[in-house]
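In the block that follows, a single chain appears as C-alpha cells, in the form predicted on its own.
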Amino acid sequence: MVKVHSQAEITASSPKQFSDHLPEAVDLVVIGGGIVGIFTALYANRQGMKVLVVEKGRIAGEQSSRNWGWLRQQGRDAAELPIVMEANRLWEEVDLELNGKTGFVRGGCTYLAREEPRLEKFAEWIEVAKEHQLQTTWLSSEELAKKIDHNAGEGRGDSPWVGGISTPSDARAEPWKAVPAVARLVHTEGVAILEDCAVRSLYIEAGRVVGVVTEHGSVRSEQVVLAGGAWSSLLLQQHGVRLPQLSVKGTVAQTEVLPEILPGMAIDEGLAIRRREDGGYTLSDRNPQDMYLGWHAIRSMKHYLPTLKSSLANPRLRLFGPLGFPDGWIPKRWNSDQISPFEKTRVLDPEPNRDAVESLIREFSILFPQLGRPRILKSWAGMIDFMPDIVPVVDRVSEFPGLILATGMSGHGFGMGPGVGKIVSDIALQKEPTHNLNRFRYSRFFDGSKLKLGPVV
C-alpha cells in the first residue's frame, strides 16, 4: 500500500508512504531505504529478483534527502569517476520515467579557488577528467566573473577567485522529492516496501547469512545488502564485523528565493552553494562540522589519523554523542527479541549547527554583496556515513557469505546512488561487476594495505 503526500522534510513525524505485508522469503533484502537501497531494489527487480526493501524509519529520512542535493562528477576520485558517470546518465533516465519528479536539472559545477595552492590541485584532477573523456574546463578570473553573477565588495578587486574549472553536464537534484519519487517507481514495479521495519539482527545458519530478523519477524533470503548509512557499522557490531565507517555532522541551510547568480552549483575554500527549483539557494559548508565520540569512535580512530591529520578534512571531535546517535555511547549488543537501537531512533534527525549557519550567511553576503544578507527559511543537519579514506564499501563480505555492503559513501552517494545501485544488483545476481571495485573492498583496512586519501573538495 502506498500513499502519496506532499514533498517536505522528511522526519519521523511524516507520514509513511510505504506498509507492504513482511514477506516469508525474497531473493534479496535490501536494508536501508536511502539512495543506495533504492536504486539497488529497483535495477535488481528489473533483473528478475524478488526484493524486499526495509527501513527503520521513514525512505530517505536521513542524508539521503538531507545531502546537498549536488549530482556532481567533477573532482571524484579516479575509482568513483566511472561510476558517477554513469549514474549522472541513469538519473536522468529515471527523471525523464517520472516526468521531472527528481528535480533533475544539468546546470553545471563549477570549483573555485580564492588561492592559488587550491587551484593548483585542480590541475591534477584535470587529467583524471581527461583520461575518462569528461568535458572540464579551466575557468580564468574574468571568465568566472561572467559565469556568476558576484560582486566582490569593497576593498575585494574584481573578483573574490583567481580561477576554477567547471563541468557543464554535472547536475543538480531536489533531495526531499528525489528519491521518494523513485522509490514509488519501485513500488509500482513490485517491490515490497516496509517503514517503521526496523533490522535487529542478520539471519545467520551454518555460518552463513539466509535472511533478517526485523522488529516484526524473519524474513528468509540468499542475499541480504546492508545500505544503512550511518547506522551499517552498529548492525555489523552485533555480528562482531569490524567496519571503521563513523559519521559526521553537516549542516544546510536554505535560502529565500534569490535571483540567480549561476544555474547550477559552485563551491570555493569555504562555501558550498546550489540553486534550488523553488528559486532559493541551498547553502552548506565546504567540510562537515562535528564528528562525536563513542567506543566505537575511539576504536576506529587509528584508521581516521591520516585523515584527520590532512588538509583534506578536518571534523571538529565532540566529546559525547547525543542519546540515540549511532556513534554514541548505546549497547553493543542485544538480542534480536528486545527493542533495538534503530527502533529508538526511527530517523537520525540532529540539530543544526547554528554557528555553521551564520558563518554561511556571512560568507554568502561577503561574496554576493548585492543580494543583501539572505533571509534563512530552514536549516538543518544530516549524519554523513564516512569511511577514512572518503570512499565507499562496496563488496561481500567473506566472513558471512550471502552478504553484500554498500555503505560509507562519505558524502557521495547522492551524487553515485544509481550508479552503486546498478552494481550492487549486479553483484546480488552473481554477475561479473562492470566497473573495478578493487578500490571499495571492504578487506581494505585489515589486509595490511596503505590508504589512499579519496579527494574532498
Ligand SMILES: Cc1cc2nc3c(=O)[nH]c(=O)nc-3n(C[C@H](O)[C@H](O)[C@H](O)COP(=O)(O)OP(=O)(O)OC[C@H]3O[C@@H](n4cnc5c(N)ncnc54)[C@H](O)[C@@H]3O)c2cc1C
Given for the second form:
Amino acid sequence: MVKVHSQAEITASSPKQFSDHLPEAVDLVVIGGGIVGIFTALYANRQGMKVLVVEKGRIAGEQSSRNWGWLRQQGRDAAELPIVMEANRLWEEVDLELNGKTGFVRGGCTYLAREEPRLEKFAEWIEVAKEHQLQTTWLSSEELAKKIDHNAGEGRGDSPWVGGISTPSDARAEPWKAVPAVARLVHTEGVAILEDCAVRSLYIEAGRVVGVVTEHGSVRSEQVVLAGGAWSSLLLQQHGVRLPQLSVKGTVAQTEVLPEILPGMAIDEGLAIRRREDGGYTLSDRNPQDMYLGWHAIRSMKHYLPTLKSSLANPRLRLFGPLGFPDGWIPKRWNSDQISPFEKTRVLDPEPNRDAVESLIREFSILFPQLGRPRILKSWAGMIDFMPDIVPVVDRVSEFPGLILATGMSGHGFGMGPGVGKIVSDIALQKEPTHNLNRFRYSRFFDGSKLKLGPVV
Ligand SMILES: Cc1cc2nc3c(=O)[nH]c(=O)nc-3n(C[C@H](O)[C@H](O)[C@H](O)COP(=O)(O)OP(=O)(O)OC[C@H]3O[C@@H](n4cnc5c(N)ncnc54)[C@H](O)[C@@H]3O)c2cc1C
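For the form predicted together with this ligand instead of the form predicted on its own, what are the coordinates?
First the chain shown before, then all remaining chains and molecules of the complex.
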C-alpha cells in the first residue's frame, strides 16, 4: 500500500484571504467561490454590476483546486465546444493580465488508444472538431512514440498505443493557484468576497428570489447565481427545487520531479497524465472511483440509469458516505437561523482512494518503464458534480425569477469556467446569449425530453 502525504492544497485550515463586510444590497450575489463563481463575478463587475461572492469555506477549496488542470477542448460535447473554445481564449487573456500566475501553457492534449475500438470514438469526434475549425490531428503509433518521449530518462520503450488524436491548442493551468489569483484580481477590481460565509437559504419574497440569507445576515439582490458545485442541489432542495445532480469522487496524485515526456496532457484507457509547472506530473484515472448514496441519489437514480450503464461512467456505489457529504444522509431542511450543512463542511475534502493511487503508480510504471516507479508526493480527492447527461445546467429557473443556475459542470468546469462565467454574467444582465444554451436548459430533466449523453473520454 502506498504511503503518501494525502492533503489537498486548499483545506478548511488554509488562511482566509477574503473577509469583506457583508453589504446590505448588491446587483448580483454569486453563491460559491469556485471557478464558475469567480469568473461570473469578473465579467459581471466589468460590465458595471455591483457583485458579492459568498463562499462557505475557502476560494477554490473544492473542485476548482482539486482537478487535473486540463483546459481541454478535445473530446467535448458538440454544444459545449464553442464555449470551451472561447474559454480557452479567455484563459490566455486572464493569464496575460496576471503575468502568468495561472500557470497557463498551451501544451496540447492527446487521446491515446491501446485498443482499436477506441479509435472509432476519436473518428466520430474529429468530425465535430472540423465543424468548429478546431485543429485536431490523427497520430499513428509511430508518431505517438515520437510525440510522447519514451527516451526520456534512462532506457527505451516502444509505443504501447495503436493510435491517437491530438489538439495542439489545448492547454493546462495550475489549479492550486489559478482561481485564487483570479479572485485576487476580481477583488482589486471592486468585487466583495467573503470566505467562511455560507448561504443558508435563498431569500424569497412573493415567489421571487430577492437575495440570500447567509450565516452572517441577509443581503438583498435582484439576481442570485448558484455556482455551488457539489452542493447546489442541496441548497435547492431547501426550496423544493429539484436538480438531479449528484457527485462522484475522483482521486488525483502528484509525482516527484521527472524528465519531460510531454508538455501537455494525455489520456488512455488506464491513465491520465499532465505535465506540471513544478516539473512533476499530475496523475489520475479517467473513471471517477466512488459514488456515495443518500436520499438525493436514490431519488435521482432514474435519471442516471443510462449514464451508469455506459461503460465509462461506472463509479463504485457506496452506501454510506462520510458524514456531512452533500449527497449523504443529511437533513434536507433546516431553518435559516440554524447552522446549515454548508457550515458544517466548510471544505469538502474527501479521502483519496488508496487503491486508485496504487493503480496509477502501476500504470505509469508500465507505460514509462524508463522512469521507474514514480514517487508520489501528494494525493487528494475531490467530489465532481455531474449531471445525468454529463453536461451542465446554465439557465434561469422559471419557478424562481431572479435565480440563475450555473452548476453540474460534470468534470469539465475548469477548462470551461471562464466561458461559463461570461455567459452567466450576460444572463444576469439580460443580454442576448452569445452561444446556443438550449442543451444546458434546466427544464430538460422534466419536460419529457430524451436525455442525450455527452461524450466521455
Ligand atoms: C478530481 C477532479 C478532476 C477534475 N479535472 C478537471 C480537468 O482536468 N479539467 C476540467 O475542466 N475540469 C476538471 N474537473 C472539474 C472541475 O474542477 C469543476 O467542474 C470546476 O472546478 C467546477 O467549478 P465550480 O465553480 O462550479 O465548483 P467548485 O469549484 O466546486 O466551487 C463551488 C463552491 O461553492 C461553495 N458553496 C457551495 N454551497 C455553498 C453555500 N451554500 N454557500 C456558500 N458557498 C457555497 C463551495 O464551498 C465551493 O467552494 C475535475 C474535478 C475533480 C474533482
